[in-house]
Amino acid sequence: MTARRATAFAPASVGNVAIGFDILGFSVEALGDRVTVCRSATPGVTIRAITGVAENLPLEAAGNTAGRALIAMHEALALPFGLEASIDKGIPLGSGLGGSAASAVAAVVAANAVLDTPCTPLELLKFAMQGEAVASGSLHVDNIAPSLFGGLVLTVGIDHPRVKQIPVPPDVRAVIVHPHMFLGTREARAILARSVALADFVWQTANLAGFISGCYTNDLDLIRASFEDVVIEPQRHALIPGFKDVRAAAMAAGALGCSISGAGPTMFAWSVAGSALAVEEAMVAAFASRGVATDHWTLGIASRGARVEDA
């Protein structure tokens, strides 16, 4: 019998991963969003409540990332019933940890559990993309895909996305440091130049290829050599107080690489397990020296991605 109510959890995520702007991301199981969806006699999509760490969000479905994703699903499937959603935010707004993506993903995963005929993960990805666009102003999948599928994920294409989960060397840990400040995705995207110098394009392409090759071959030296964003990071780092000091501290403590999580202001590093605590402490201390408080986590990159918790 099909459930009439379901709750799903979708993890946070790090978008871009330095060298894969809009196409590469990995999930962060330390925090995430939960969305409960019920079948309703009321036509269309309704948001009943928003709770958690970010309550000042639109209740109007079309202006909410979870609501807009559900509208896309409802319209595409021509559902004969309405959908009611309640959102519990676990990811701070403007953190650079994929909060808008997680809400959209959790919404469609929960809704999928109350359908008579469930959708495929790729269909859910496309619905969630419509929700993410509400927050960022564009269609991109570097947060949506890892939140939905889990782990390190490469997504190629928008109209017909191809999703590939990339293996991560087992000794690698992700260090996530979130400074207590807000940075909107639209603001961070608005400052980006619309063209890239040929030399930077070649360099960035080589870094992306080297990084992915290093992940497949467990080549930590290649990952370290490739872990440098020469296109986006130089344009955005000024938006994050103390960025250069935090990055330098992470690298001095043994990080494989350190950069901005998505649009920022959260920063992340990759490290081997033996150095991860030192990297985390160095990054936190560098922010603290600027008077910036942080939340911080060190974790593995493997993840189940979004899932139904209760139906």
Ligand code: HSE
The other form holds:
Amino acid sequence: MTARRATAFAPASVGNVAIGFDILGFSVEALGDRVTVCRSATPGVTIRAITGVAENLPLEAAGNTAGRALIAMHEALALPFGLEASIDKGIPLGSGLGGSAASAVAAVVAANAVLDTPCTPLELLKFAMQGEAVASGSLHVDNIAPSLFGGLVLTVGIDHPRVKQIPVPPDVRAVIVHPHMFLGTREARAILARSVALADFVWQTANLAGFISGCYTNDLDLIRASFEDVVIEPQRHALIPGFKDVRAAAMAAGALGCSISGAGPTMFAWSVAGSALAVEEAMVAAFASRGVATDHWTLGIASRGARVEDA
Ligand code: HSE
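Return one more block: the form predicted together with this ligand, after the form predicted alone shown previously.
Now the full complex is given, and it begins with the chain already shown.
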């Protein structure tokens, strides 16, 4: 029998991964959001409660990322019952760790478990994208897709998205350092220039192609050589206090690359396992020398995405 109530977990994620603005991201299992969805006699979508590390979020469904994603699902499927959601935030707001995406993904994955006829993962992706748009003002997929599918994920297309999970060399670790400050995604997107110099376009394209090729062929040297964002990072780094010092410290400690996680202010690095602790300590120390406290994690890039935990 179909469950009437389900809880799903969706992991945090690092968007862009330096060279794949709006199209590439990887999941971060250390943190995530949980959403419980019940079938309800109240028509439409309602948000019952928001708990956890970010409580000041809209309870009005249309203004809430999870709520908006559920509305998209509810309308597309013309559901004969209402959906009631309770959101437990594990990802800090404005951290650059894909919190709005995770709430939207957890909501649609939980809701899917209470449907008589479940949706496909690509349908869930599209519903969750509508939720993400509420938070950031744009339909980008680089957090939604890795949170839903897990691992390093490339998404090609918006209306008909093609999702590709990219293999990551097994020795690679992701170091994530979250400074205790808020940075709004809308604000960090609003400062971006609308056009790109041709030389930067060529360089960034080469880096994206090199990075993906390096992942497929286990070529750490190619990953290291390609791990540079010449378009977005130069426009955004001033929003993060100590960015240049943190990046330089990570690279000096042996990182393959270091950049901004999504819209920031969290920073991330990739490193081989043997250098990961030194990279983490160097990044944390560089933030600390600016008086900025952090949370930090080192983890593998697991290809486990959102899942139902209880139904
Ligand atoms: N790709 C997005 C950005 C991620 O960098 O603005 C933020 O959610």
